[in-house]
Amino acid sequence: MLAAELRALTGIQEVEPGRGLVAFRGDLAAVYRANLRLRTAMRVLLHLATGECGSRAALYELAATVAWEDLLAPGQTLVVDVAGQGEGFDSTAFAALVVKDAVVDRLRTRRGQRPDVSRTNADVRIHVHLHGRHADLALDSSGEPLSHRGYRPRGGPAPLSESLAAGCLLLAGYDGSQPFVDPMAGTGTFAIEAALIATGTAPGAQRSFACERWHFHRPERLVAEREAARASRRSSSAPILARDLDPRAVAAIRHNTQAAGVGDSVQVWRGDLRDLPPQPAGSLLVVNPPYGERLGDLDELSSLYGALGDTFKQRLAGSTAWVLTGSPDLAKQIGLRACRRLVLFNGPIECRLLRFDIVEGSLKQSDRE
């Protein structure tokens, strides 16, 4: 889905999906455009070097080959973030220290002064990805993950990331032309991401990016990209409905839709799943019910998943439902056979995105495989 998003953007070339990433070629404007418009990406990284890193000396040598004097202006601070696992490095903190030493030593040699490290407010974020005996070095142009759109408070109970929600919608084929409903909306992530898609709103339009602190940042180009993103907005052509029984969730949805700038596009109602009004044929329902992560939850949630299946059959005839769940046992309680199953990860939890085509007048039996 991310590769498809990139191919749809102008100025993006040589799109190549890889393991956990999609590589592409483009200029600085393309970096801005990707940060502003990509819905399923977590970060946009500017690749610098790839090489062996089976030891401290090898990683130090690799990092020392990068022309850091061209990337950090005098007086700028830096921080090194490390992800992945590499041979010879039991600690990502040690790998970060090695890269930091290489950067500092090179700049001290060429400038006669060393840059400072800032763990909380660095001007330049260096990203290191370890995999086996190799490492990739890059500049992080995004800063905060792109899933942090800015419309939802961080740090609270928010198990579904915005990027994952958008990916589910795109996998479901949602383009804003069909009625959409989430009957168990929680904080409204699915509904808000649906509204952003339906209105053509750039998901990064309301936030800043780490690349704005690069010394070679071109503010006028980013301004132009933001203006182009705003110009592409349109009115949603079909209703988007978010419902939840919890009044606190309803209040959160209303707050978040306004913060996202889509308050006029999302209808927010309080109501029980079992009381969902019949939806027009051709509707799309997407829901992320609880998975049952605590002891005893499976028994309590079985009836909820059963009610989900009943709601599909009774209120969604001629439409399609997608369920994201991390519990295969609970999914069986829906009582319908999924016609498609996609493996996704909600953080560390392996989930299934299940598609159910609800045909009026015929009820399919559950899949007991």
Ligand SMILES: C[S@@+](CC[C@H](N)C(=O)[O-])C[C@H]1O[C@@H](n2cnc3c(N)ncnc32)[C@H](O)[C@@H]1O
Given for the second form:
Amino acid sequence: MLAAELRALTGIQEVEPGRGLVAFRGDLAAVYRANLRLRTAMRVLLHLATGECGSRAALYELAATVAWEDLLAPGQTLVVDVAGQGEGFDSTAFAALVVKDAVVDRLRTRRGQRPDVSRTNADVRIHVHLHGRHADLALDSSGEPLSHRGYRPRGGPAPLSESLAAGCLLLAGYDGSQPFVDPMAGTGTFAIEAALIATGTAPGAQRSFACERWHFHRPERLVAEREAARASRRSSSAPILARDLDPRAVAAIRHNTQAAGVGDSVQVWRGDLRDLPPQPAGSLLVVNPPYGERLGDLDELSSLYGALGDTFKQRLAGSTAWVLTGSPDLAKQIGLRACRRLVLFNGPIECRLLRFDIVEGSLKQSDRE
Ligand SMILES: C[S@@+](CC[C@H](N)C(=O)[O-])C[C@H]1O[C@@H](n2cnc3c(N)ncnc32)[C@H](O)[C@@H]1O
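After the form predicted on its own, can we look at the form predicted in complex with the ligand?
Next comes the full complex, and the chain you just saw is listed first.
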């Protein structure tokens, strides 16, 4: 989905999906555009070097080849973030230290002055990805993950990642032209991401990016990209409905839709899934029902998943439903055969995204599992 998103953006070439990433080529404006507009990316990294790093010496050598003097202005602070796992590095903190030493040593030799490290407020974020005997070095242009759009308060119970929600919608073929409903909307992530798609709103429009502190940042180009993104907004053409049984969730959805600037596009209602009114044919329902970690929840949740299947049959004829769940056992309680099953990860949790096509009229017995 990310490669498709990138191909649809202007000024971006050589889009190449890889393992856990999609590579592309573009200029600084493309970096801004990608940060502002990508719905499914976590961060946009500016690739600097790739090489062998089976030992401290090899990683140091690799980091020392980068022209850091072009990337950090005198007086700028840095931080090194490390992701992945590399042979010869039991701890990512050690790999970060090695790269930091290489950067500091190179700058001290060239400038006679060493840069400071700032863990909490660095001007330049260096990103190291270790994989086996190799490492990629990059500048992180995003900072906070791009899933942090800014419309939902962080902290509290971990709900669905915004990027994953957008990815599910794009996988489901949502383009804003079909009526959309999430009957168990929680904090409203699916409905808000749907509204952002339907209104052509850039998901990063409300936030800042780490690249704004690069010494080669061009503020006027970012302003132009923000204005172009604003100009491409449109009104949503089909209804978007978010419902939840819990009044606190309903209040959160109302707050979050306003914060996301899509309050006018999303209808928010309190109600039980079982009371969902019939939806027009051609609707898209995407839902992430609770799947509970506590044992005692199981009976209640089984009946909730059963109610989901009944609701699909009775209220969603001629439409499509997608269910994202971390529990394959509970998914069976829906009682309908999924015509597509995709494995997705919500952070560390392996989930299934299941598609159900609900035919007009009552389902035949053979459609039940
Ligand atoms: C896992 S959360 C959904 C998270 C949501 N996707 C988000 O991004 O925040 C499940 C939601 O289902 C709601 N729920 C549970 N039982 C329900 C029912 N019978 N009818 C409607 N909503 C229900 C809960 O209140 C909760 O907000």
